[in-house]
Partner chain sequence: MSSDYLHQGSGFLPDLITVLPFAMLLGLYIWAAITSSQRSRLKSWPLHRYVCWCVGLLCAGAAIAGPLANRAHDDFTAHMIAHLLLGMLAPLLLVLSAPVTLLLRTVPVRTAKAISRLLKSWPVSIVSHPVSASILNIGGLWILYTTSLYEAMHHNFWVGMAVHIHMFLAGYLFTAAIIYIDLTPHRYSFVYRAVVLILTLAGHSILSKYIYGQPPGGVPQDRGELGAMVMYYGGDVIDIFLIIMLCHQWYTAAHPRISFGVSQ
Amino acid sequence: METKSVNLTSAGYSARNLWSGILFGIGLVAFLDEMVFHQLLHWHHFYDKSTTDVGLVSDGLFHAFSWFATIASLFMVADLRRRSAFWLKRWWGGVFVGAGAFQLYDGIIQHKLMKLHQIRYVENLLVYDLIWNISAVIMIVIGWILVAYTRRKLQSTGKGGDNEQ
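Structural coordinates of the indicated chain alone, per the form predicted alone:
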């Protein structure tokens, strides 16, 4: 009896599980981008169309954005766990979708269309762009498979997946 109510609760919160994962994925990949490519390797700043000082400020704002997204996601996870409605597999699907979507958005919109910055300022940028965008698509595909699996599970049982963790 208790398991059934937990599963029904989880089903009611499946969208929240997915969105908290997406938010966490966005925050995580933004944090890794900022830490690795901006701070450790010094390959670029978030905004490279001005002075270095402006670039550093833009990096700080980007870093703050990544942490706000991550912390907001973790508050959602804490609420889901409190309600016994946290669905780990669906959450991971959201993490991969969010991380991949943000990276693909960064690679196409910010790098190529808006030209805010490039991954690296070298002569042959194509290799970097391909690795960046292909890895983003792979993350989206992995996430989409997990989301589709959990959606099928939800539809077949009419319940959530707390027992699927």
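Under this definition, the rigid core comprises the largest set of C-alpha atoms superposing within 1.5 Å between the forms. Since the structure is predicted, the reported quantities are computational estimates derived from the model, not experimental observations. Positions refer to the first chain, counted from 1. What changes on going to the form predicted together with its partner chain:
- After superposing the rigid core, the C-alpha of residue 115 moves by less than 2 Å between the two forms.
- Superposed on the core, the two forms differ at residue 59: its CA moves 2 Å or more between the two forms.
- Here residue 47 counts as shifted, since its C-alpha moves by at least 2 Å between the two forms after the core is aligned.
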Contents of the next structure:
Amino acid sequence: METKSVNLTSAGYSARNLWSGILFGIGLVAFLDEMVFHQLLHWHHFYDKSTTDVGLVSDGLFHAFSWFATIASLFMVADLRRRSAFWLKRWWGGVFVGAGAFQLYDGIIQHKLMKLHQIRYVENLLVYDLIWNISAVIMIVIGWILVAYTRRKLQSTGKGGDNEQ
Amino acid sequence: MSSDYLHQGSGFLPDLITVLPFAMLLGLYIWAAITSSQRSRLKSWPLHRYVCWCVGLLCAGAAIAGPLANRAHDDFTAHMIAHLLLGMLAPLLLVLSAPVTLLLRTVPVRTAKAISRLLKSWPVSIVSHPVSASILNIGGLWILYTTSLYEAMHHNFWVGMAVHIHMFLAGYLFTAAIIYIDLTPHRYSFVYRAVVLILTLAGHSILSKYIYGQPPGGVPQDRGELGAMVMYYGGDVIDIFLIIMLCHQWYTAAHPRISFGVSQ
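Switching forms now, from the form predicted alone to the form predicted together with its partner chain, please provide the structure.
Zooming out: every chain and molecule, the one shown earlier first.
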């Protein structure tokens, strides 16, 4: 897709590449959470009776948003491709940032503060919480590196992102 | 005896009375589509719209008469399947079959003008606004499942009928307000409709989980839990189609040759 410098069309759509990736990342994590932890392992509960009202609302909003984000982001990718503006590295940067940020939000805010449900109903929950949140941070770091790398490419192309929305 | 039939909503005669309007709608649509297709200045009505209309009516009919509808009276899971058919799948299919467009091209020009004036009027614009359609749709469901209305609809034939009619009409109104297939005088942007759609989906999934915890009156806990999960995951499946169609309309409208560089 890219050689030494970024192609000008991709540079013009750098923000849309990033956002499409972020939306896809959020959708992907939500989908894996539903498939792996709810349906296959049965670690999460469908609805924990101790769930607070705010936890229920937050869960519902995120469920609906991630459902939409998964599909909408793929249409955005199709749109970028027909404009020959798809920038795979920047898109992946977005995917990791979105996935990590959502998992961290889920692990800290929804599981701990809103007490939506726990990762697993066992004695030593701390191990699970640590693995969950540390893997989220690792994803954010990987994503951030990719985004920073593509931003440098963007600046060296001399566009400086002036076409960004 | 006959009032017993009405109470349970089962039996041959009540089923026949319920099914009759559907048979009439089916016949009218096919007649209108064939008649209008024969006019030389009009394109022939596409086959997929006949299919959508027939299957849509079948879904709605199955929800209020026949074996599924009978089971829905004392089985909450069957009730939820009927709800998905009547309030979500049937409206989606019927919207896709573009009945208003068909009506306008079948009736005489003067009548068509009167109908389109009606569609452009302010009362219609308020009811068909995405936000009010969403409130009528999800708000109605919240009232049904969190008050004694759910029990009342099974004890009184007419209350049950009113709930069914509302559920269907609100579902149709909402679907038509989100994806523009048919004639739509009052239009809103993709982002606006996307936000309303997401909030409505959220309302649906929050209500599903609420029902899981507190089933409506007269529903045993385990039946309530199963029904709530049918509502949650079944709703998701139908919502996928709504989201895909909305996004596809954005994709088509944002074609580079028409609006290059303009982003939504």
